[in-house]
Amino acid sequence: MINNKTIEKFREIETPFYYYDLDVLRSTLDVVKKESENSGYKVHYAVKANSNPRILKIISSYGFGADCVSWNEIAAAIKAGFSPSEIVFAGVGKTDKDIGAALKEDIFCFNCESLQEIEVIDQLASKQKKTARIALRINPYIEAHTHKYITTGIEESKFGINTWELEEVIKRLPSLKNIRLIGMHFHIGSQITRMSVFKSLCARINELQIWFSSRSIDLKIINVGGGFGIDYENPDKSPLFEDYFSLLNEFIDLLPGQTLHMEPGRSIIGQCGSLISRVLFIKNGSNTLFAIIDAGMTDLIRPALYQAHHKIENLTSAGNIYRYDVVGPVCESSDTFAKHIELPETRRGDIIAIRSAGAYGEAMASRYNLRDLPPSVFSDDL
């Protein structure tokens, strides 16, 4: 929660910057830890959502694992206290360099997305005289009902192994002496808000369990990936992890000796972060009032890239309500955070908060236009 005392502190800080409410983060982590311990599930935080070093240290202190998609993410996770034995390495295009470095650290598992990738990992593991544990990322052909850019489990997706390829993969594995198959992995998309989507995933997993069992293949882990969404319209509302865990408990049929793994990112970090900005100018258009702020798409690209919605608040103004297009200073027409939104009369110097920006905000920032990267400010710094 952003209170009046916090707002007064914001006035003293150069904008734009990311503000992280650590109480919100820790309360979310408390819920996830409780639910995972009650269920016996293993949580791997998706580092791509937010790799801020202090954020990573806090999350690692809860005993969670990490889900990484590059060697640099793995290195950052290890530096922050995550154990290599609880790190999974995903990604459709792992480089030889990244694979080799991950093998040296003896990470828990590679989530593999093609037979060719598995063969390359086998070759590199052989050079190090190691055995690489892998899970097969399988394309479940499930529509996530989210933005097309963050949908990953449908036909003709670059992600995952197609079910019609599984027979070939299984036949090839015995000849790969430095590979050990330990599980299957899924990730059907991000910002999924329909629980029915996860129910469909559970049904598909149960079908594949039967397929593997009929071939006498013993899988120790089932990794459902991530994708659980947050409420961008209500930034003070926490994700309903209890419902998510209950659904998995009810609809996935784990076999004896199996452990369920998951990779939440946005749902852990999204609601604790806000992008704080100042109004530079108010500009009159023919039919529009523009509130031009000093944060831009370089600081938070989601609205420009995904047409994503973030709730925007004027923290320092009250009074008559007007409609504004809230836009940034970057020399692109797509540098727009919202159109025709209601705000109290907004003036130069007002402090603006773009809420629910903890995930895929700071992590995706760039220096386009040679703009500075936004710094981070934590609630216990104020």
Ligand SMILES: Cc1ncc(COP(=O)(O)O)c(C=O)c1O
The other form holds:
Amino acid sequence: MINNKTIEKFREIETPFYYYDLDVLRSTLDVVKKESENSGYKVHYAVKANSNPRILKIISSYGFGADCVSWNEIAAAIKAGFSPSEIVFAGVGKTDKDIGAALKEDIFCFNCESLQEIEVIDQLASKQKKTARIALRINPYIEAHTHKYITTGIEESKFGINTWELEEVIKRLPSLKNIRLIGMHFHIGSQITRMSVFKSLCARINELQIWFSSRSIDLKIINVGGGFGIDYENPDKSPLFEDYFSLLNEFIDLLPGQTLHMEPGRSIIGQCGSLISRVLFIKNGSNTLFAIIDAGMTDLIRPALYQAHHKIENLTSAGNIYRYDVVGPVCESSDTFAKHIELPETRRGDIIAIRSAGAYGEAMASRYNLRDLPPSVFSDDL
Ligand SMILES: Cc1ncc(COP(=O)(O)O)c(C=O)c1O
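Return one more block: the form predicted together with the named molecule, after the form predicted alone shown previously.
Now the full complex is given, and it begins with the chain already shown.
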């Protein structure tokens, strides 16, 4: 809920901007910390969801690790206080430069997606006289039932090592002297709301555990990735981490000495952020009313990219209800935040909140049309 006092403050601030309710973030982090401590799981926050330095600092203060997909993310995480010894590095296309820099920092683990990548890491580690810890990102062929662009663990995905390639990888590993295999890694997609999907992942992991054990390969970590979804229709509802942790507890068979790792992004940061915008113009279309706002797809690309739904609120009107298409100013028809949604009568100057925008919002902002990047405003400062 964005309260009236906050709305009054918004009136004085130039739009568009991202607003982060840090109380919401802290209460989410409290729950994740409690659940992870109770279960003995290790959390690596997925920095790609939101790499705002102040957000990273708050998250690192909870003692979590970080999941990064580029050297720049690793550097940002370290700067914000995450320990390199708790940073994992994922990505299907890691560059030599990024791998080299990550090796210098002795990060915890490279989540590897192909044999060729492992060979390159071995060569680069050898140059630095280091041993790189790796986990194999395995494609478990599980349909995540989410948008196809954020489905990452099915047969046609570019991500992960196919199970039919595992034998070859395992055979090759002993000759790679600067590599130490420590675990398995998975990430089957994002914004997953069907818990049965995670149950299927657990079953697949248990099968793979048997496969590795039968070859006397001892794995210390099982990393289930991220993907736990949020309720975009109810932005004031926190994700039910208790359910997620208890499902993992119940369905993954960890072996003695193994630790479960996870990489939540959206579920940690999604609900605490809103994109705040002003209405520029109201325009009649042939069969709709357009509310043209000063935020665009450059500030929040998710609706244009994934047809994503965000709840939109007019914070400054309580008039009669009308239907609007809420659109941005960018010269692309996909620069549309919502179609035919009900809002109280909306006028030029009204303040609009696009809710649940904390994850993959600011982090994906661009300067297309040479628009300014959206600044961030924090509840603690108002
Ligand atoms: C490897 C990996 N881990 C974790 C995440 C975080 O996912 P989410 O934000 O859905 O929790 C992603 C995001 O796509 C990812 O690619």
